[in-house]
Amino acid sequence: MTTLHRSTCPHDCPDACGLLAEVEEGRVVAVRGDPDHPYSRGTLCPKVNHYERTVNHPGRLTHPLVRAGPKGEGTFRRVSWEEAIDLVAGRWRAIAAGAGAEAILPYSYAGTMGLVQRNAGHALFHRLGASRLARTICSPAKSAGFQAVLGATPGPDPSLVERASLVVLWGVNAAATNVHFLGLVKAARRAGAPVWLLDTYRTATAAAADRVFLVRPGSDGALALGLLHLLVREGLADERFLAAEALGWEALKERILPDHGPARTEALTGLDEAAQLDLARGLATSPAPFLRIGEGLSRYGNGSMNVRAIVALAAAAGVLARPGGACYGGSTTGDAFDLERFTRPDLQPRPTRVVNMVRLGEALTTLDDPPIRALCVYAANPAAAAPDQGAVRRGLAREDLFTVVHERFVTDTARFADVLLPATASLEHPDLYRSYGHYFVQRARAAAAPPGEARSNWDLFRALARALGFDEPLFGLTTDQVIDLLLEGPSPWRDRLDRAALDAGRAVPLAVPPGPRWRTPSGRIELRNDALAEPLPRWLPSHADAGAHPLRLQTGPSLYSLNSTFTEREDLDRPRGPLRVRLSPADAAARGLSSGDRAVAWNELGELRLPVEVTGDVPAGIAVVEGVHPDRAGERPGNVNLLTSRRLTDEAGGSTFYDNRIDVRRDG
């Protein structure tokens, strides 16, 4: 007998797609898109199509394991859950008694986006008094840039793009990271709206664009300021709107924009004056322009300032003034649920130190007073996905570091584990999902039995809480009871929530709470923000604008993996292809390289051996490496994050994955 179960894609993607899982005798036999989901409308990306192949993969971990060989080798012996929990709790107690609980560090991120399983360890580590983790590896600089200008103003409904008269995709490879939004963009294009793409090289999204504007890495803020200059010069700025709705326009015009004429803008960005004029006029004169700002342009040392300048451009061009116009960076649903009811920061005996996850390598190798003695990794794979990979792996290889990893597969990080515990997949546990790319929320029930003895994140941390003697009522709740707890808390986002439909597994809309047009301290668009060290948007160079190596490294997303996930899928290996460095014909010729040659990409952080692809899609001066592939025996040690630094963004402590320089030479 086949049963059908509604669920949600759990992965770190704004689409949060609706799934239908076919289950026979407790086993998922097929997964397809849910046609009733209001946003994803029955389609899935190539990664989640045939998701049953991930759920049922023979490489799934099924039993608790304890290390039986050198760290990093991946040799383990099987133990019982009771033995594993006692071992972990005992070691943590001993470390806390000897060095203090701050010697224990949790490390997790968005391996699952469910509100329960993603945040499952927080309350335990707060109660323990462990070091806290600043989870800033993605794009906090983008949020900081938006908030500097627009405060807590909610993002528009992304479906508005279908009615746009012009679509501008700025720094977003939607074909890899936002495929359902790209579907809406294509609908707008079919209806007559031109689609313009701004990026550093021709990504897969370029196929859906009418025009592609290639800019130098990290120069997005300079381009925005240059376009603002042209708006003033051409008389295209929406002066009436700015006078009524914004603060700081006159100061921006007088103090900043005179230095950003077309010649300087071209020198900084590579775009000539004709292209600059086309962009400025398009944004200022199109009846309903839709400007989509991606995450990539915020992953530089000037990332937050880049975003501030682009949002200021949207205001001055009147994009924010015109009906149907939109400046979209994501959906702001974070306030819909009071997560502190679950994460319980109040359980901390005292506020503890904060370790930035971007600097994990530094934390594991140089942090003192106390040094990190225990690491607990779940919903993350830092040995593959964290920057400064060499330092991360040196830290993980420490014999005096006690590492616990909760995972579905033997990942690069799992190979360094002292205790390796089997985790459930999303279709094997309940959870509650919100999105950062639309305004629907969905409750998912467990659809299938987990393999072997796999446990969910929350069930793991409940067991550890019991073993540590923590008796707070929260640790006695089941996952479904935690979901009910989150849904019971008051929130204007959920005042009209259809609870019956939600409990039945359907995606239901959240309601953006009523409020002022601009939810800033002043109630206006804050082009000048006096609360910041830099009150006005201005040009900041990126870290790699000055550097010893000639090529700017761009670490783009892959169409067939998501960070280090989905790399277990053999059916995706062929379309994904090998990890490779993509070079322009000029840069390849200068190094005597052709497509298929083996090369070494290198900088002061490390060396990475990989094949070459020569392509006209990559401008001169740029090297592109897409995807975070796992280590394979005899292939190469590490991946592109051997070459990415732990330097931070200008605001919010974000990662700078796109802000590095390298060179490339023939291997051998």
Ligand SMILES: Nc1nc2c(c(=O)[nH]1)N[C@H]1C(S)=C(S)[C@@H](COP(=O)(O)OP(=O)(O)OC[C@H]3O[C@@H](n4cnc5c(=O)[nH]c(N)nc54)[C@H](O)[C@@H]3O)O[C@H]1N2
Second form
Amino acid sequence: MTTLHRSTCPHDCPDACGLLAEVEEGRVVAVRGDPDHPYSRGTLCPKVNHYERTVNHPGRLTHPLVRAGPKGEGTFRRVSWEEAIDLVAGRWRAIAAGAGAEAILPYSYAGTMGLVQRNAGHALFHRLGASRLARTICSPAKSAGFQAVLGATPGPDPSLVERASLVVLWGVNAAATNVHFLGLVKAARRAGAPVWLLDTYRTATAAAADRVFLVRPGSDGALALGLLHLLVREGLADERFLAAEALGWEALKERILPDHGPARTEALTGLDEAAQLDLARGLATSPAPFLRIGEGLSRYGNGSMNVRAIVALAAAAGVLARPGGACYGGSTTGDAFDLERFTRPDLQPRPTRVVNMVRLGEALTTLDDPPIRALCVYAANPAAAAPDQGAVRRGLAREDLFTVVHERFVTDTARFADVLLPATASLEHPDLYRSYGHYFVQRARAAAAPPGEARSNWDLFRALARALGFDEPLFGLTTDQVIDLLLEGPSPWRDRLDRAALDAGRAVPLAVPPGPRWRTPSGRIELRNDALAEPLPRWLPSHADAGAHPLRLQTGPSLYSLNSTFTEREDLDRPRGPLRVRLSPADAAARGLSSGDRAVAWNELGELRLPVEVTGDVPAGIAVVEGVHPDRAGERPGNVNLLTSRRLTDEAGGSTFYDNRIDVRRDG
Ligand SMILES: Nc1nc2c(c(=O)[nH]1)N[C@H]1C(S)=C(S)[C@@H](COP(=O)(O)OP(=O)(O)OC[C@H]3O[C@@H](n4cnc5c(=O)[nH]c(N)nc54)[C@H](O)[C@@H]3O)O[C@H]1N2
Ligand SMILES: Nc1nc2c(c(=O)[nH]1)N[C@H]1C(S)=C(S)[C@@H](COP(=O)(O)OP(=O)(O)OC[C@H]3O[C@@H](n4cnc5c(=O)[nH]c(N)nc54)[C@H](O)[C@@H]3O)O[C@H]1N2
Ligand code: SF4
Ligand SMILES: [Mo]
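Okay, that was the form predicted alone. Show me the form predicted in complex with the named molecule next.
After this comes the whole thing, all chains and molecules, with the earlier chain placed first.
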């Protein structure tokens, strides 16, 4: 007997695809795309095409484990859930009574995007009075850059791109990170729209582009200001639209743009005047340009300002004025559910200390008053995916740190656990999924039985709440009851939601609430925003614009993993290829390196031994290491995040993964 179950891909990816799981006797035997899903329409990416291989992987954790060897070695003995919960609750109670509950730090991110499981620990840690985590590792600076100009204006529908007359992919490796959007872009291209890509090297997405503009890392803000200068010089700015709909155009024109002539723009970005003119003319004159801004260009010390300048450019070029024109950074469904009904910040005894997750290494090794004595990691893998990896791992190795990890697999972080607890995979628990790349929501029921004694995040935190004596009614709710709670509160996003279809497992649309065109305090596009320290967009250098080492490090995503997720899948190792550094022919020759040679990539933070690939896809001055690779037995531990720093973005405390310098030398 085979049954079919609808579900959603739970991973941190804008596509939030519809899945169909074939289940036999409680076991997932195959996973394919759901042809009825309105956005993903039956296709999946190479990572999830055989998701049953992840779900049934022999490396899945099945029972609670307690450390039985030196820290970090990964030797464990099996215990019962009861023993594990008692041990954790007992240690946390003792730490709270001694150093205070702020000595306890949760660390979680988006291992699952489901609204319940992703946010499952918040209410408990609030109730406990633990330190709070600022969840900034991804791209808060990008949101801040959009908000500076457009406030809470909802993002457009991404499928608008199919009818675009010009597509500009600005800092997005869509072939890896947004494959269904790229499908829509290809449809637009077949219908005649040119596709332009702006990146720092030729990524896999270059194959889908008619033109690739390579810019210096972290220089997109300078490019946007340079294009704004050309719009003025060439009389291409949409003056009528700006006079009617925007604030601050005159100030920007008079005070900032005169300094951004084409020569300076070329010096800062590497793009000559002819390329600048093509970009400015394309955006200003194409009838329906679709501008898609990715995450990458915001992971810099000037990341928020870069995004802000690009959004200002979209306004001045009239992209935002024309029907069909769009400046898209993601779908903005964050307000569709009142998450605080579940995360309960009101349960805090008082507002507790906030620790920025980008600075986990620093927090674990230097924080005082009180020092962190207990760490609880779930739905994240900081030993691999967080920056400043040397410090993160020194912190995790502390004998006096009590670390709980809730995981599906023995990750690099799990090996440092004192208590390692088995987590369900998404097909084994219910959840509610919204997307950051489209406007559909989906409710998924558990389709399969968990392996062994694996528990969902919410079931873990409910059990801990009980052991700690927390009797708030919330902790008594099942996952399905929490989903109902999230769907109960009023929201204009859900006024017309087809609840019956949602409860039956189908993807249903959220409706963007009616409101003014520009949802900013002034009701206009705020090219000038006096609420900010910098009222006008201007050129800010990135961190690595200064720095001793000659190569700028680009640490982008791999097509065959998702941050460190999917690195457990041996079948994806081969297409992903080994951890390697890609260099231009010039930089390789200058160091006497050829493809296949062993090298050391290094900077002031650490060093990494890895093979070299020499390629014309990478321009001189740049070193590319794609993917967040796991430790391999017999090799020195660590990956490219040994070389990425804990410096923050200009706004919102974000990560700066792409804003680092390194050098590379022959190994030995
Ligand atoms: N296959 C796969 N899919 C993923 C992920 C993955 O790891 N693998 N990660 C997921 C996550 S968590 C996220 S946040 C999204 C990220 O999705 P994207 O928006 O694609 O963001 P990134 O891949 O971080 O960066 C995109 C591109 O920006 C380029 N870039 C870097 N610096 C600059 C710059 O200064 N200027 C310009 N113009 N370009 C620059 C990089 O080279 C990269 O090609 O993808 C998600 N999907
Ligand atoms: N060098 C470099 N580093 C990067 C990036 C980069 O571009 N370059 N990208 C950064 C970005 S954008 C992000 S968002 C971060 C992400 O960093 P992390 O959030 O740490 O993401 P992952 O490495 O994918 O780890 C997610 C873990 O969650 C586990 N998991 C999955 N489902 C569940 C569940 O239901 N319950 C529990 N308990 N666990 C579950 C998975 O097995 C996996 O080990 O990485 C960042 N790191
Ligand atoms: S990782 Fe992204 S593209 Fe792949 S199946 Fe999941 S949501 Fe779809
Ligand atoms: Mo991310």
